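Take a look at this single chain, the form predicted on its own, given in C-alpha cells.
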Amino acid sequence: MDTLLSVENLSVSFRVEETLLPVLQNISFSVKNAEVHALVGESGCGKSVTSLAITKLLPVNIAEYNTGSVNYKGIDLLNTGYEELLKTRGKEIAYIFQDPFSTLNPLQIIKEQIIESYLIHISENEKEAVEKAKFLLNKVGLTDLDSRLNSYPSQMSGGMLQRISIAMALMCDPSLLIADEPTSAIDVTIQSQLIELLLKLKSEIKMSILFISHDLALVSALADRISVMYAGRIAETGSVDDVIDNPKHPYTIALIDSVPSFGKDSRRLKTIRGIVPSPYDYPSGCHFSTRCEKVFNRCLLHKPLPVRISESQYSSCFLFEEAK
C-alpha cells in the first residue's frame, strides 16, 4: 500500500517560563492508504500531542517544532503556509477527539456545528450540507434526525454525541481520520458499535485511520499496524501480529503482560512499577530505563535507535541490538 502520511524524526518542545521541555523526541511512523495504524501507550506518553502536531494544532505560544517533517500526500505540513493548512484540516485530515462533551460547542445547535466544515471546504449550499449531515447521521445509527440537528449537545447522551462527532469528522470525506481515544468516554456496548462503524466506514470510503488508545486489547482487533509510544518516543512499531505475538521492547512486553486474559493462563497479572516520567524528568538514556526490569549500564547513558527486526517491525532497545 502507498504511504499516505509519513512522520519523520518529529521533535517538539513546550516553552514553560524560561524552560524548553522536550515533549516529543524523534517520532517516526507512517500511515498507509486504507489502513488503521494504532498509536498506543499509557496516559502521558505523548500520543495526543503527536496527533495535534501533525497539522500544527498545538498552541502556537508554547509549542516549538524543533526537527522533523510531516509529509501528507507529498506535502510537508510543518513547512506549508497557513492557508494550505486550513485547506487540509477538516477536509483532508479530520479529527475525532476523546471527549464529545468538550468537542461540541454547548451554545450551538448540532446542525450549525456539523455542517460548518462542509460549508467552508465543499460548498456554500446549506441545503446540500444538511442532506449530507442527515446521510451520515443515519450511517452512524441516529434516528429522528430533524430533532437531533436542532438540539443542543446537553440534550443528548455521550454515545449520541460521539456518533455525531464521527459524522461531523466525515462531512468532507477525509483521506485520514485521526481518532484520539474516541471510545473512552462511553460505555462498553456503545464502544463496540462505534468500532464496528469505523471499520465499516473505512472499508466503504477507503479511508485511513490513525487510532490513538491505551487499550492494547482493543487495537489488536482493530489495527493493521501498531506503534508503541513511551515518554515522547516510539518504543516499537510493526504489524499487529509482530507487535502482539512477538514483542521485542520490554515496555511492549510489560503492556501485553498487564492485559487481563480469559484463557487458561491464570497467573497473576504483572504491573509496571513507577509512572511515565514528565518531560521535566526524562532520563538521559533510554526513557524506559527507570522502570525496566532488564536495564543495564548502556541504557542509562544513551538513547537507543530503532533496530530492524523484520521487514515491518522495529524496536528501540539495546537488548535486541546486543542480541544481533
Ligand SMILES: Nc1ncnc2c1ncn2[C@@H]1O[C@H](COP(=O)(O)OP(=O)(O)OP(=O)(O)O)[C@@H](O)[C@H]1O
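Residue numbers count along the first chain shown, from 1. In this text, rigid core is short for the largest set of C-alphas that superpose within 1.5 Å between two forms. Keep in mind that what you see is a predicted model, and the values were worked out from it rather than measured. First, how it differs from the form predicted together with this ligand.
The two forms, fitted on the rigid core, differ between the two forms by less than 2 Å at the CA of N79.
Taking the rigid core as fixed, one finds a CA shift for G90 smaller than 2 Å between the two forms.
For L201, the Cα coordinates differ by under 2 angstroms between the two forms after the core has been superposed.
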Second form
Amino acid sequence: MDTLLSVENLSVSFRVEETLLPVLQNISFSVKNAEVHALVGESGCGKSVTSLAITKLLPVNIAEYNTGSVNYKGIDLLNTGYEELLKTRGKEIAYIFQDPFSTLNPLQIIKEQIIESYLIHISENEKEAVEKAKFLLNKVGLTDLDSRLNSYPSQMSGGMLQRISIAMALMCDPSLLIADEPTSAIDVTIQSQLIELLLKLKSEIKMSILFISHDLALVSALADRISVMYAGRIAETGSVDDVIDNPKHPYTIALIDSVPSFGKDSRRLKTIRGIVPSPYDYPSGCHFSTRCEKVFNRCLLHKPLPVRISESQYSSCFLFEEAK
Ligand SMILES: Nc1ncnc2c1ncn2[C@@H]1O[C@H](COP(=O)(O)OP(=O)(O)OP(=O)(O)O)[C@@H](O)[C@H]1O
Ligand SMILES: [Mg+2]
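Same protein, different state: after the form predicted on its own, show the form predicted together with this ligand.
Let us now look at the entire complex, which starts with that chain.
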C-alpha cells in the first residue's frame, strides 16, 4: 500500500502569554492509501492538535510549527502556499471535527453549510449539490431531509449535528478523512451503524481515514494500524494486531489493561495512576516516566526515540533499547 500522508518529526509550540509550550514533539506517523489509521490516547495527549496541524488549521496567533513536514501526495503542506492549502482542505482532506457545535455556523441553515465545499471544489450547480447532500444525509440515517436542510443547528440534537458533520465531510469524496471522535455524541446503538457506514464509504470511494479516539475497543474493531499518543509524543505505533495483542510500551499496556472488554477479569480492571502532564510541566525525560511502573534512571533524564520492534511496530521506550 502506498503512503498517502506522511507526518515526519512534527513539533508544534503554543505561545501562551510569555510562555512557549512545546505541545507536540517529534510526531511521526503515516497513513497509507485506503487504510484506517487510528490515533489513540487519553484526553489532553495532543490528538486534536495533531489533526489540526496537518492542514495548518491551528490558531495562527498562538501556533508555531517548529520542526517537521506533512507530506501529502508529494506536497509538504506545512510549506506550501495558502492557495494550495485551500484546495486541499475540504476537498482532498476533509474533517469531522470533535465538537459538531463549533463546526457549524449557528446563523446559517444546514443546506447552505453542507453544500458550500461542493460548490467551491466540485461544481457550481446547486441542484446537484443538494442532491448529493440528501444522498449522504440519508446514508447517515437522517430522515425528513427537506426540513433538516432548512433548519438551523440550534434546532437539532448533538447526535443529529454529528451525523450532519459526517455527511458534510464526505461531500467532495475526500482522499483522506480526518475523523476526530466522530461518534462521541451519538448513542452506542447508532454508533456501530455509523462506523459500518464510514467503512463502507471508505471502500466505495477508496478513502483513507485518520480515526481519532480514546476508545481502544472501538479502534481495534475498525483500524488497520494504530499510533498511541502520550503527552504530545508518539509512544507506540504498529498494526492493530501488534498494538492490541502484543503491546510493548508500558503506556499502551496500561491503556489496554484499563479497557473492560479487553480485561481478562472485568472485576479487576487496572487504572493508570496519576494524570497526563500538561505541556506546562512535561517531564524532562520520558513523558510517561511519572506514571510508569517500569521506570528506571535513564527514563528520568532522556527522551526515548522510536525503537523498531518488528517491521511494522515501533515503541519509544528505553526498555527495548536496553534489551538490544
Ligand atoms: N487553543 C489552545 N491553547 C492552549 N493550549 C491548548 C489549546 N488547544 C489545546 N491545547 C493544549 O494542547 C494539549 C493537547 O490538546 P488536544 O486537544 O490535542 O488533546 P486531545 O488528545 O485531543 O484530548 P481529548 O481526548 O480530550 O480531545 C492539551 O494540553 C491542551 O490543553
Ligand atoms: Mg481532542
